[in-house]
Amino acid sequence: MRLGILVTHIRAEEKLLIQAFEKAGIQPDILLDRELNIDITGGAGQPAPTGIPWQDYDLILERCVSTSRGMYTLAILNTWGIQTINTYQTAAICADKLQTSLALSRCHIPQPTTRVAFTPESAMQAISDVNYPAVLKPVTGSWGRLLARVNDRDSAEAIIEHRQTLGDYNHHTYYIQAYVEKPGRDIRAFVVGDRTICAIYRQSDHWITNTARGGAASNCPITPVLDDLCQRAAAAVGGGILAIDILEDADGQLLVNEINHTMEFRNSSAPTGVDIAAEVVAYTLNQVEVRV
């Protein structure tokens, strides 16, 4: 069995995954995305950066920090018939908040009210339609960067003017959500295959609760309602290994906010008591066995 881990650089999560693979008797090859030089017309017989032909890999686990590098490499490998986790299809949906919202909507999965507009004038109307306060997000991005809560028309106009003047075309797609008054926390649930293996509350005094922005993690019990929502959300985007961000509204309803296809989990194993890296490795190896 030959496995590769595609990375931008080795973070804490990748170190944990490598250790878990080694415990399982597998030494994965590390494939650095900065070393990729792929002849996309040349086929899977050409060598990867390790010198091993791409076609000799039973599976590639994609863990790139760079969304574009990871996604385009998945597109190439999947076109060649090389098994990856996650697939290009899943990555392309999860990497784009608009596409994620569409996937959730197709499957009738609850999410915050969301509108999309393409000009400053229509964006202002969309914000008014969802009511103030509203949340403006870039369609691509992570770690809570460039999120903005707009409380009134003046702040909305200022943010839109800055994005229109300074941003690229991605920032000129206005993805606007109704603000959800959550109880000082949100939920991040981890789905591996057909199992919701654990979840955390992310608590913060700030309205952005990402642990990357200082949110504190604590265990969140997996209730039947939470598990059902996570399973349906994961299936909506193609399944695999995913982190699902969920909001609780004032009535206690759970709303899927975002889905991450290259999840970070360094802050989540300790509070949940679940060895997330070991779960990921077990699922990965099982997928290779299924293929064989």
Second form
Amino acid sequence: MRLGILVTHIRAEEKLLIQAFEKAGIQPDILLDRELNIDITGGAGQPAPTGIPWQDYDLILERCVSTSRGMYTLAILNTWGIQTINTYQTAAICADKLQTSLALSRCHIPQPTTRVAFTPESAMQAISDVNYPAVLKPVTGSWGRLLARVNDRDSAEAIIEHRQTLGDYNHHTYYIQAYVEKPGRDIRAFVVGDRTICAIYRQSDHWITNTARGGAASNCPITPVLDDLCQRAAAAVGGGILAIDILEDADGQLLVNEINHTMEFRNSSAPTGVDIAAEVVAYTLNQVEVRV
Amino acid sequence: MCPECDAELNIPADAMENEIIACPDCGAELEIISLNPLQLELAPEVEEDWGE
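Moving on from the form predicted alone, kindly provide the form predicted together with its partner chain as a structure.
Below is the entire complex, every chain and molecule, led by the chain shown above.
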């Protein structure tokens, strides 16, 4: 069995995964995205940066912190028929909040009220339509970057003008959500294949609860309702290894907010007691065996 | 030595090439370019598409 891990560099998560592979008796090849130089028409017989032909890999686990590098590489590898986790299809949906919302909508999965507009005027109207406060997000991006809670018309006008003037075209797609009054926390659930292996609450005094922004992690029990929602949400984007961000609204209803396809989990194994890296590795090895 | 502040660094025994570590003195993120011989560089700046 020959496995590769595609990385931008090795963070805590990738180190945990490599150690878990080694514990399972597998030495994965580390593939650096900065070293890729691929002939698009050259096919899978051309060598990877390791010198080994791409076609000799049974599976590539994509763990790039660079979304674009990871996604395009998945597109190439899947076009060549090389098995990857996750697939390009799943990554492309999860990397784009608008595409994620559409996928969730197609499968009737509850999510915050969301509107999209493309001009300052229509964006102002869309914000009014979801009511203040609203949340503006770039359609691509992570770690809570450039999220804006818009409390009134003045701040909406200011943020839109800044985005029109300072942002590239990506920031001229206005993805607008109704602000969800959540109980000082959200939920991040980890889905590996057809199992919701664990979940954490992310508690914060700030409305942005990402652990990358200082949110504190504690164990969140997996109830049948949460499990069902996570399974349906994962299936809606194509499945694989995913982290699903969920909001609890004032009525206690669970709303799927975002889905992450190269999840970070360094702070989540300790509070949940689940060895997430070992779960990911077991699933990955099983996928290779299934295919073989 | 940290390439940013010259602090002495303790490299973990299980360190890997291309691993990101933080300098305990100045907080700079560093990438281990090579383990033998040890070579460190400042880690790349976070780009707009970085994340999960």
